[in-house]
Amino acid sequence: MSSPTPPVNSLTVDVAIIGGGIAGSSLSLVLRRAGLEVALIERERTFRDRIRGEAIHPWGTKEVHMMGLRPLLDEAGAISLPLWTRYRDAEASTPYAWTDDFPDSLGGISVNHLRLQQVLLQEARDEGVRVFWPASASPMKVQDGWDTTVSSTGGEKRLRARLLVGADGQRSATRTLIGGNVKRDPVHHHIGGMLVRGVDLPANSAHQAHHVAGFGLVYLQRDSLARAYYICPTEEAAELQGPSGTEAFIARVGALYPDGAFAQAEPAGPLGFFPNADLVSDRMAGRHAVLIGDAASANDPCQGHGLSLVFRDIRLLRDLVLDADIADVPERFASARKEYYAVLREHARWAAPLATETGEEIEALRAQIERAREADPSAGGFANLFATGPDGLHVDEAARAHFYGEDLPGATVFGYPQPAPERRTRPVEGPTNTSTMRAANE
């Protein structure tokens, strides 16, 4: 039995992508450059700042380069981050260079999400992707692919595609279409973010500053902009979302850095707080359909892997589409994606209590972790996660115990990472390595 004959006002493509954000636009580009016919449907007429991830860890930078996308990031104003600088009591430590421990590292990247989205979407159009923007999509399953009715100001068009890709974010309609459901892991703490103008810190480094109940992160951007983040207990996040929240947010983040760094800082975008917990989909693929990025499952934003995960998804999907029968791609993609996403998800759960808790028990755990890193600075490879990514890592009880140092002689089993009562706490090292690679990547 064959599929119905496409109507006259139709277009046949290899891949139809729902969502023209960074994930969808990047995927459309790499597939088009590989010779495929691609359609891209984006709903929003105007892009606006929504406090999304704008930092790419070194393992994600490698993915960007492997797909030849770095020139487009540069066009969007990307800044290279070869260094990571930590602050305690508003005093900077010696900046850590990724190449000290990873000679081939390309370092991290800071890029404005909105500008990158605009550049990628325009490049997709210029390179021959069939871009429908703004437009709505109504996909319908047929035997060997999908028929999608695309509605825009220019009327309606029917798309016939062998593969449908949902790159439509955490509230993915494509996920619902293929029968997927989503749930959030238990919330442990929150992260706030805001675009700020006028921060005076070195642009070639990420800046992580610890406070008594979490930490702040600052990534400089072009045109005197910076993205500032603040990780804290949930009740503190609630306090910062009132009428004076933006001023209080800048004051609280600025207090973590040297005098003068935030003296001229002012809001350049909205303030938003988000739970740390992963948003997990029970389905990453269906028949002739796949989900990528946040539509597939979204990692704890406090860990900053969001864009790196997106670019890994894109490269994997591109390679599968070029290497396999397109009908086999969804299952193969879902299997591989599930494996590396599980590493990021579980590591985030292990790190959560170390971010914002305090008290005798957590201090004892930190001391135990410090001893464990003396024995194995790599923590079984998990201390290198931000540099090298999730490949080769496996999450099981043995890996968890090793991460916490529970396999040391005379060690204590503390019962983490079960969500604990929110308590004001002193954090240990944040989500990256120390200059000697002996910290816990917590």
Ligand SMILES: Cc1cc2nc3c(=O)[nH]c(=O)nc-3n(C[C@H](O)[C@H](O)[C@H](O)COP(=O)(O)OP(=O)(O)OC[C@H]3O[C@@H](n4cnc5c(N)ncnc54)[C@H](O)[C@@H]3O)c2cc1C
Second form
Amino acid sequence: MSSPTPPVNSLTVDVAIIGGGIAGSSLSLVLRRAGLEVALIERERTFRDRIRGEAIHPWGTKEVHMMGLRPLLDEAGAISLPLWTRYRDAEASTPYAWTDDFPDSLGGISVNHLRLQQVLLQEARDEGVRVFWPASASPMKVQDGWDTTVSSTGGEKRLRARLLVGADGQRSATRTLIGGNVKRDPVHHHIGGMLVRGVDLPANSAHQAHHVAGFGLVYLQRDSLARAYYICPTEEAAELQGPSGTEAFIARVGALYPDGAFAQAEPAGPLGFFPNADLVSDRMAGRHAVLIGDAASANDPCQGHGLSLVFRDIRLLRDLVLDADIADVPERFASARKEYYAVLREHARWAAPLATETGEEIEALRAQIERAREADPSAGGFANLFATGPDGLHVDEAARAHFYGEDLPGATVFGYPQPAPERRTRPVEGPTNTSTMRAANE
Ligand SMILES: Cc1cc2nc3c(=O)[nH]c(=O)nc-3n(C[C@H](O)[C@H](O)[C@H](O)COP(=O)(O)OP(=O)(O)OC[C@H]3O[C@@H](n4cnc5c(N)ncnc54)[C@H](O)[C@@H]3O)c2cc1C
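Having seen the form predicted alone, please provide the structure of the form predicted together with this ligand.
The complete assembly is shown below, putting the previous chain first.
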């Protein structure tokens, strides 16, 4: 039985993408450049700072280059990060150059999320993607694809597509449509983020500064802006969410860096706190439909792999769409995506206690890990994750034990990662003022 004929005010495309975030708009460009007819639907007229990813690890930079997207990141004001600098007691160590261990590394990238979203959407329009922005979408399954009613100020249009892509973020309606459910992994700690103006640190490095129970991260951007993060136990995150939260946040992050680095710093966006845990979807694909980026499952934001994962998803999907029968794409996409995402999820669980826990037991584990890294600096490849990405790595009990040095002679098995302990304090779901609440809950 063939599908009914599309109505008059209709458009037939190869792929319809719901969500014009970095995932959706980048995918639309990459598919369009490969010769496909693509439609992209974004609901927000103007973008606001939701405290999302702006620093891309070296493996993600490589994906960006492989997709030919680097010039657009540069147009959005990207800064290259060939270095990573660590601080203890507000003192910088010698910056680490990625190329010391990975000679081909392109280093990391820092780029303003909103600017990049704007540039990508505009470019998609210029290169012939059918962009509906702002518009709402109501997809309906038909025999060989999806019919999507798109409503915008220009009226209604019926889009027929052989493949529907949900790039609509953590709260994906496309995921619900294909019968998927999402679950958060146990929360271990929190990450707070804010855009700050006036930080005085070198722009060509990421800046990671340790405190007793966590760390700060700072990535410089253009126009005297910087994205600052503070990773800490959930109780401390709750303390930082009062009316004076933004000042307290700047003071606490600033104290981790050399004198003067934050002397002129002031808020340039909302403050928001987020749980460290992954948001895991039980489906990444349905019939003639796939999910990419955060919609498909979002990794622990403290790890900073989200955008790299987005670009990896795009490469996988592009290659499948070009190589395989489109009806087979969803299943093949989901099977490959599950594999590399599992590596990031599991590594984040292993790393969580090491980030914020204090006390004798975790110190003993850290010492054991240090010995393990002398024997195998790569930790079976997992220590290279930020440089080379998850491809080729497999998570199992042996990999976990090796990561923690439990396979060393005379090693101790500490039982990590442990599930998060029950906490008596109110869990942090979002900050207290309206702008930050919106940022944290979306
Ligand atoms: C605190 C924090 C820090 C992070 N730090 C980093 C980092 O340093 N590095 C990194 O790589 N990643 C980081 N991430 C993760 C990264 O931000 C995300 O993985 C990435 O933004 C996901 O992009 P996306 O396009 O899939 O989703 P989103 O950015 O959420 O985009 C989804 C888009 O879909 C649109 N949309 C939603 N529903 C509909 C609908 N029904 N119709 C039409 N449009 C719709 C939305 O308006 C939005 O534009 C961080 C995340 C958090 C929370």
